[in-house]
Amino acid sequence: MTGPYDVRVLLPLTIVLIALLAVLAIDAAYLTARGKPVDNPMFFLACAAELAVIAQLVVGIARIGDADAHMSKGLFVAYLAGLVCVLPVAGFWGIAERESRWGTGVLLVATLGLLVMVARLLQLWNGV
């Protein structure tokens, strides 16, 4: 039995990975305003919050014949598939700028434009 959003085990996995979201891209935001490049609690963020989207696409997929009816299968797997995309490459590319206060610029945009994704994700799970 699920309900508009399976709340066993995909809504508290939802919640932490929107947290640890949320509190790296106000870290990034601070670190961006001040100047500041990617430092080891950033990254340690960003590696907890990579474990958490894993974590969600391996779920995600897992549980994807408990969906809405309506749900494009698809697209939720893409959608799945891209969150796992965006950290490493947004990581690799703010420690490249270290030089620059950009590098966590780019981490906050990567950051933001993830919880656009699993905003998304939760339409997409109850057939939006």
Contents of the next structure:
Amino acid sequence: MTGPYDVRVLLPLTIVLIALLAVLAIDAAYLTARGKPVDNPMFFLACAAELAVIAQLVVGIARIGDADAHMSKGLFVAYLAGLVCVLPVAGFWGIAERESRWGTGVLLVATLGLLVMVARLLQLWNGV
Amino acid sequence: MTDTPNSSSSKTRINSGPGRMLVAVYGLLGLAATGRSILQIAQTWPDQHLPYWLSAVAAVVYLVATVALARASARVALGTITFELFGVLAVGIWSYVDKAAFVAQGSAGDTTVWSKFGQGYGYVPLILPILGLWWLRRNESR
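Based on the form predicted on its own presented above, generate the structure block for the form predicted together with the partner chain.
Up next: the whole complex, starting with the chain shown before.
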């Protein structure tokens, strides 16, 4: 089901993506709990996560033929495209909301949502 | 979009403070439900499946609730979220009682956002309207 390309490129990419999102979620939860707005490290972390999401979009579409044969390709691409939109929207919102802790709260919601979507994406890829 | 912090009232406007997170969750669910229903309906067109249209209803409800919460339209938000709660309860019960209506041919157990009380979405669709109504009630303008 998974060729050598998957193991060398898709797997590491997915691990990096999930790790970045997990760190971002923890950071967002911490800042929200402390009542702090978006800070620079968080901004760069979010940028890195967004880059990984974009990489996932490109690689995912390029290697769509390697996925489980039963996978709905339209749904898969829709997920990939939807994922790309979430962080910029939440990010701009979070930065606009700098005077309160709830900017980071929004980012926390967005990041947790992204983690769920990535998990669903992996299920789709493997034909679940 | 111009949010001036209102220190005049001890109550929080429904679109500020933690309300922002509520807007974010509604927005995310709106995105998910919209994408899902459009794809479900488009991919099986012209076959009609009840669950897919229920997804579309849920999508509209989430989008209206998102906008209403974001713009602090308490009455619209109250109406939509109340409908949402009844919707998720009704569809949830329905999906257990009449399982056949919620199994679409060819799409592995594909159902709808609200079937089995939103199980596929970690029961967020069930908890969210309760949370939303509580939030509206807490910040009710008297």
